[in-house]
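Let's start with one chain on its own, the form predicted alone, as structure tokens.
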Amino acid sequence: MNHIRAIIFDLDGVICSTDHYHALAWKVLADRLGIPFDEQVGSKLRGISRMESLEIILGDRRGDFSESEKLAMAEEKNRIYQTYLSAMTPGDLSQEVRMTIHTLRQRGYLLAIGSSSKNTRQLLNQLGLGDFFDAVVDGTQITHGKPNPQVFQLAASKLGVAPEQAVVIEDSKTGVQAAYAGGFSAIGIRSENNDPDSDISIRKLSNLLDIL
């Protein structure tokens, strides 16, 4: 990957892990609606937008609610999620991740965040990374969520690089699909319960230092 000038990171599951907070917030909403919510449902929500997630959770009942009711549900979930986020501090950023991104910066790479989450700025600030990245693109700046490549294309544009000069770091299949659709290279973070289906995969973020 000698041609790579920039690295675009997904946020949740890559820089930090807030998946359990998302799951807790969705479960509170699902319980209120009397809709079953388990780990299998939660796994389907990885890397997609809030409204797309809600449609999956509602399942066969999605036609029972108006668009305004669905918007209100999505906002309710986000308020619950933000209460969990508000407790996060720079101490929630692992030393392994902190070392990795600082080393990549020292090596001269341009670094960006490309996330579908509308809470990206808040989370980066709470982790002490508010001013660290060269570009941040989140759910407030895009009209199409992953697997559409818009979030990564906008990040590359802000960095001033072509897609072939950037690699996307993702933990979800939809994120990897978005990267490939935009002409980017992709490296997936794999775990026992998750395979992002990328050509190159790693177990932890610091493995990037051996690849790049």
Ligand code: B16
Second form
Amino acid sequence: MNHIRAIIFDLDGVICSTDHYHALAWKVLADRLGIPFDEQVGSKLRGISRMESLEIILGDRRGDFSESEKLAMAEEKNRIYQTYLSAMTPGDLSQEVRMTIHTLRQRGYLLAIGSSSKNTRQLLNQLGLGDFFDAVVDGTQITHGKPNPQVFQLAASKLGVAPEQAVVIEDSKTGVQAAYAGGFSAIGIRSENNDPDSDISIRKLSNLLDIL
Ligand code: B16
Ligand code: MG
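Let's compare: the form predicted alone is above, so bring in the form predicted together with this ligand.
Following is the full complex, with the preceding chain placed first.
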């Protein structure tokens, strides 16, 4: 990967474990509605926008609710998610992730965030990473969500690099698809119950230090 100058990190499920908080918050809503929700459904929502996630959870029942009811449900989920988020501190950034991103910076890479989440700014601030990245692109800045490559294209253009010079680090299938659609390389973070379907995959973020 000698041609790589920049690294674009997904946020939830890559920099921190907020993927679990998203799933927990959706489960509260699903339980209230009597809709089955397990880890498999939760994993399908990785990288997917809030409203699209709701449609997936509602499944066959999506026609039972008006648009304003759906908006209220999405807000309800976000309020629950924010109760987890607001309790987060720099201590929630693992030592392993902290060491990895600092080492990659020392190695001279440009570093960006490319996340679907509209809570990105708040989360970065809570983790003490508000000023760390060279560029941050999130769900508030895009019109097309992953698997559309817009989020990563915008990040690359903010960094001043071409897609071929950047690698995207993702935990979701939809994010890996977005990276490939935009002409980026991708490295997926794989776990027992989640395979992002990338050509190159790693088990933990610090494995990047063997590749980059
Ligand atoms: P919000 P990522 C994604 O973040 C999450 O994986 C996904 O579960 C969530 O629905 C989406 O952000 C939108 O988040 O409701 O906070 O705007 O993985 O792209 O960093
Ligand atoms: Mg993610």
